[in-house]
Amino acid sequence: MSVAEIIERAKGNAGISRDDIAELLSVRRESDIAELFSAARSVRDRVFGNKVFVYGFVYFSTFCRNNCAFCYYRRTNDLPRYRKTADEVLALSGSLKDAGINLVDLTMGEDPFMCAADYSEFLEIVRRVRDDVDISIMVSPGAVPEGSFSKFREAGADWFACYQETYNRDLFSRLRLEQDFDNRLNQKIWARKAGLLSEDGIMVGLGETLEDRADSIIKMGSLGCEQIRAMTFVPQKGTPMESMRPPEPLDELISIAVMRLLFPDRLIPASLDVEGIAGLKSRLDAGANVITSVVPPHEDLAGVAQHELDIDNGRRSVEHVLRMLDEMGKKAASNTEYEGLLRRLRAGGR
């Protein structure tokens, strides 16, 4: 089957095989790439129209008890770290809402202080942001016990994000050292059982095969995750993977387009954390409909894949992102529109 035929079958919801998905992920001819991206945009626009959702990012603690082989903030990396107070998180969340975001992503490493007493400190932050700022909330605390999910929902969280990175068990064991594959997979299942919406994600260029990547995309979709993403691996100083050659961002863009064809109604992010603002248009052109890792400048906040890129120069600010959307002929969704989407998602519709 040709690439064009696979794309048409995917667009028509006719069903395609794992091998077909791997074939799409392998495209390199310019005409095939253009056709794939055009199809992804067509599918996205049919479902979501011209609206793009914008997420503010508050990475409020860079302390972590894990030792992931790819992460700059791994436990054994000797570097400066920070932990924001509840008042600081509240102020940052309020300023992001005032600037026009739809959701605030409260992210941390698995900080022992924040994990203590069944996440009491973190839960208090979530409650205060919900009560005082009244904005949709995603929590990204790493892997948590099954009994904690209902507490995050009761505190006011809408989303729970936990990225598997890969569904190849052997590769996972070499990336997320000392962590349990099934426990991390279950995070998505337990979150949805507790009434939270769930986000999963893969990292592209970690040594996986095209078949591995296809399997991961299929699994994220089959879990029912309402938001799925792909992000390019960026080698980090002080990690075992520091000297690995970084992959081309094209693989991430193709993964976004394939996810869009397979799962038309899912939210798919265009992250600013890999190429900064320069990578926004290409990710939207590949079929993304959410902008993530929007970070306010001059607040001593870090990103994840690129902990400094485009932050303090203001290019990842809400204002700059909204200007770029306007230039691209896109429109940022209102909070009322986003809240309506969340209600449909919770009801099982998309």
Contents of the next structure:
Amino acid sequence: MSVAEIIERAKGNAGISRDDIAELLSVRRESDIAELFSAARSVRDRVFGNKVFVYGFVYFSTFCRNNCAFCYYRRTNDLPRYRKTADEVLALSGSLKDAGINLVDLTMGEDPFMCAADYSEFLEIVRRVRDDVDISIMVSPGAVPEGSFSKFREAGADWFACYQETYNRDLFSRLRLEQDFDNRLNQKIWARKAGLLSEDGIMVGLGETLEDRADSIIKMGSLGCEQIRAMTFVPQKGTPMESMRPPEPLDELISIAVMRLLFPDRLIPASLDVEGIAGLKSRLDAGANVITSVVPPHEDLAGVAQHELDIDNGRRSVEHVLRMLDEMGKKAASNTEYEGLLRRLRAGGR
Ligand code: SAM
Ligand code: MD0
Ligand code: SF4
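Switch over from the form predicted alone to the form predicted together with S-adenosylmethionine, please.
What follows is the whole complex; the chain from before opens it.
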């Protein structure tokens, strides 16, 4: 089958096999890549027009009890760490909202202090952001017990993010050391059951095969996750994966485009946490429609995969991102538009 034929089949996910998807993920000829990205853009534009959504990132605690092989913040990496107070998180969320974001992503390592007493401290932060800032909220606390999801929902969270990284169980066990594959998979299911919207994601360039990547994309879609992402692995100092060769971001872009074709109405991030602001346009050009990892400068906040890149020079700030969108002829959605979308997603329509 030609690439054009597979693209046609991929659109709307009609009669496409895992092997077809793997083949689409393997395109390398410049003209094929251009055709794939252009198809992804037109599918996105048909569903979302020229509107994109902008998410502020507040990584409020970098303490973590886990020891993921790929992560800078793994327990055994000896680092200076921080934990913001509830008042600080509130102030950061408020100023991000004033600057024009649609959602604040409250993210932490699996910080024992925040996990204690069934997440009471984190839940209180969520309640205060909801009541005092009144902005849409995503929580990224890691893996939580089944009974906690309804508490996050009641506290005011709209979204629960928890990325499987890969649906290859063997690879998972080498990445997320001492963690349970099924428990992490269930996070997506339990979140949606409790009325939360759910985000899943994969990492690209960890040694997975094209078939693995195809399987992961199919699985994320079939779980019904309303937001799905792919992020290129960035090797981190002090970790067992430190000396791996940094993968080119092209495979991430191709994954974004394939996800867009298969799942036209999902939210798909362009994360600034891989290549910084330099990576924004290429990701939007591949079919993404949400900008994530927007971080205010000079607040001593870190990114995850790129903990410093473009933060204190202001290039990841809301203002700078909005200016860039303007130059690209795109429009940031208003909060009324974003909230309308969330209501439709919750009602099961997209
Ligand atoms: N601690 C929670 C967890 O792990 O679910 C929430 C944190 S969330 C910020 C962490 C996500 O960032 C991971 O699931 C992974 O997809 C991504 N990430 C972490 N380290 C990375 C790296 N070195 N390169 C690329 N992505 C990375
Ligand atoms: C991002 N650094 O959006 C963030 C993070 C967690 N929900 C998101 C991976 O790229
Ligand atoms: Fe902790 Fe999340 Fe990093 Fe794993 S990815 S070490 S759970 S912060």
